[in-house]
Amino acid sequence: MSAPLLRLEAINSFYGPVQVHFDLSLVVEAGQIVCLLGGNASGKSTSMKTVLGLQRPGSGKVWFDGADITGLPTPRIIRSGIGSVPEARRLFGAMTVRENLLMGAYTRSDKPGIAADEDRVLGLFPRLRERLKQRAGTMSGGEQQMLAMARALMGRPKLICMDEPTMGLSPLFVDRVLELIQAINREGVTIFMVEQNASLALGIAHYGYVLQTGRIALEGPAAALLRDPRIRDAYLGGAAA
């Protein structure tokens, strides 16, 4: 069996002397999306920021690819094919889509391939395409999303992490988010999403974790834990959602 494209092994985080994380270890095999799901202050959104080197672990593990990727400058680890969709998805606001776009790619050097790249992700994102001149700051919250998701697509990345990426959308633009997400994912690149609304995230993941204060309090199949009465009691309203 080949090893999964991403693991945390034994990841123990820390706020100065506050603990985040207990032991947090789990896999995302390549071409899944796994969801990580949890309330508020449960160690989520550190989860993320410990991939993508934001955060360093008092101890533990970060394999991606293959490679120990822990404590890595996040620089090297977009590189080695890691792209982010962060929470509130930090555009540049004032620069064009276009623009946005391009820095998605400024790690790499090859013009016509990030011509060619350019021109697939806009196909996938039609509407992006029709506002390649707009300021990012002036679109919409799920357009402006649509855009972090295209600007992860230039660097060509084998994982996509994305944070909370249906936070404040309104219900049409988190619909096709969510379609988007999968068809990202259809084109070969695996997805680790982090969210909060578990029946949205596991009505397209393949996998799922639940994490509370720091330790994995479950995990499976996304469709078993959707049907699994623990799940909905503690986010889907109980038995009767």
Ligand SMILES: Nc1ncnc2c1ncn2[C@@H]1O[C@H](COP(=O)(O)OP(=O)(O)OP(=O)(O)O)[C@@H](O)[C@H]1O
Second form
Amino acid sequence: MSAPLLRLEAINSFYGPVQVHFDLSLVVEAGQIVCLLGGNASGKSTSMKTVLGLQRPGSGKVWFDGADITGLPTPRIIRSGIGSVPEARRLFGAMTVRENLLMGAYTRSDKPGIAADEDRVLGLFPRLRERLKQRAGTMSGGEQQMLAMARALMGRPKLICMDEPTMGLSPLFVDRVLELIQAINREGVTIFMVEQNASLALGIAHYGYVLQTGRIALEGPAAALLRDPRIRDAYLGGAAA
Amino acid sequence: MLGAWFDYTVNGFVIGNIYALLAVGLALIYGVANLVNFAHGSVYVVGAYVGWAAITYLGTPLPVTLLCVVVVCALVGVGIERLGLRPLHGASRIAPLLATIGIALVLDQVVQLIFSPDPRAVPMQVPDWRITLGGGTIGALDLLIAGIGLTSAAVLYGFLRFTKLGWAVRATAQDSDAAKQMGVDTDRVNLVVFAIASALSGISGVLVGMYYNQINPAMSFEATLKGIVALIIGGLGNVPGAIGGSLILGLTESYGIALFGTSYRNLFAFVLLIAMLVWRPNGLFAARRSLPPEPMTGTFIARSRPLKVPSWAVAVVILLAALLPLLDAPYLLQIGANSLMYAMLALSLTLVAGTVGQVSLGHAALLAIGGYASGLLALDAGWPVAVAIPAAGLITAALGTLLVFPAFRLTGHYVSIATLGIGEIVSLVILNWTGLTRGAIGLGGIPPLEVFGYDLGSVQGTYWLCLVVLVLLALLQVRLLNSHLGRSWRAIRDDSVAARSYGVSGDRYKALAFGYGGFAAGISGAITAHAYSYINHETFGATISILALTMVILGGLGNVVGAVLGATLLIALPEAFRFLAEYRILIYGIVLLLLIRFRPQGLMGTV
Ligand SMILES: Nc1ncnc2c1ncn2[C@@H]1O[C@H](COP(=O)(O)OP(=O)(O)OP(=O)(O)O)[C@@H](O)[C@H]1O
Ligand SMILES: [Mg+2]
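Same protein, different form: I have the form predicted alone, so give me the form predicted together with the ligand.
Every chain and every other molecule in the complex is listed next, the one we just looked at coming first.
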């Protein structure tokens, strides 16, 4: 087996005196969709921030693409090939859709390549093409989620980290977003996503981890997790049936 | 007549352009760094002097002069960001604001040491012709300033709109974490913004020098203030708004001068500021009326564990202080009395800024109110001094609270800006209300200190009176802090969101804090007035407000013992090193910067 694309190794994270992660270790294999599940305040977003260099772990290491990226500044980490779809999207609301897309390509300087990717991404998200001149902040929640994903794609990342991409969307849009995540993955981009909605996330993922108060409580291939009675009790309730 | 109005309009427009060069930079900086840069006017002064030096010593033609100014000021801006502000990443949010104040003190003093405080004339570098238009005239310099203003705006627009770095600036201003996640090096963006803003500020400085044909180091404070007023009119962080706000401010001032005379000019500016803060805190051009919640990252004031001083030690110190007059060292006593008067002011400020978290930058205005109230009661109403002083305390409590009342719903930076503006308004009202205050002449012949026949006008008398009053005020403050009231005050500071849910009662607690603070500061001002026997509208200026803030931070915000210690140290130490007298303000600035960087909790710790 080749080396994993992303690997967290015995991470301990703190906010001041409060410890959020306890020896957290996980692996994201290249080409897969891996989801990190967990209830509120279990430390999911903090894992994302650790990967992106927004939160420095107290101890432990983050490996990406064979290199140690622990403690590197965020822009360096992004340049090394990671894209981000942040929690609550965090678009640049006063900028146009097009400007947001181009911000996604900020680390690149190959003009023709960027133009080609803009076309490719807009092919994936046709709704955005009609709205290129609209201010991002004035779009609907679902459209904003698409723009956030499109923006991340514009950097041509090897890995995209997504923090709750389905949050606050109507069921119809949730399905659409999940399909798009699969489409992105089929183009060869590895996905590491955080979700609260376990059944939906496991439905498209290859592998899953369950985080409970900062520790990995459960892990396995998505199909196995979906069948696991413990996860059905803890997270899925009757909804999974 | 019409011609005169045309001239006033041209003048207002030109001044507006000068303000715009200042305010645009402030808006850019607020955007990316969430910071009102109080050192902005100091960079403007640096620009004015660099221009003057280039013309005087090197004989540079205008374009080269401007280039020198741009380069030097951009470097100063880079230095401010890199050395002064970046190390404060992750500190409490008041820290960078205070750091810019410290930087302003240092820059102003350095300029003054290099170029002397005397005014200089900037040689005019444009031809001295004027064209006559409809009864009024426009000069070449007017056109130059307007041209530079418009060109800068156009270049800035192009930069923000069409360059990659410009996008990065806008993205960082909107959401710096998200910008980082796009690969933007936000530290570099900050640096670039400070460079651009400082270059524009410097250009503004030279142009002002040419326009008024005079520059001096003291003009930095007013420039900072005017920039901030224009910024608030346009809306914090709104770049086009800042330009609009500047033009409005320039025209308002110009027409104000036309209608009421020059001495009302600044009054107009600051009344406009307070009106904006009260009614349109988001600026004229924003759709939203309510204030955006300030970003909740980190507390506003650094928390720490205060040092406990045993009460017997305090008692011993008070006893020793009471015995000081027996040494028969009048000079030492004079310094002691001064320290004690400042300590009363520091008590007041440490409560308002530390305990309640309302970082006031206009606290010296309370001294002025107290001083004038007591002086006028004694002089004009013939009240005995011993009655006039406490009465002045009460008047200051009432007036101070009333003045700040409209600003109660403001938080964070807005409080500092509002109190700064209110402080300026007080001193301008004193200057202009000639019938009551004698105006610019000041208040002379104020009767000396006496209590029911006992003459306390001697140094010993003043000292003892100050000591007694200070001890009483400090004891009262300690009692208040340990009561339910003290806990409510701290609750307002620590969680303004929760405190906002107190609604009306939150205002009541703030009013009580400003009331007590006004009382203590008013007494201090009153005693000072009687001890000096002469005061005027400049006796209690903005420098004293900043000095008081430095004392309070040195002692530890909210800390009663710390406030007294901070005042004593900052008044007494420069006396001990008298050969440093020239560098006094420089030392205050450096002390402030070092404290913020290395010991934000002060000597005794915040409470
Ligand atoms: N900046 C911060 N400062 C202090 N504590 C924080 C900070 N961010 C998160 N926390 C705390 O860390 C814990 C984990 O937070 P995190 O955001 O990682 O949870 P999460 O699993 O993403 O939750 P959610 O599902 O609600 O998004 C929480 O208890 C939270 O209060
Ligand atoms: Mg989260």
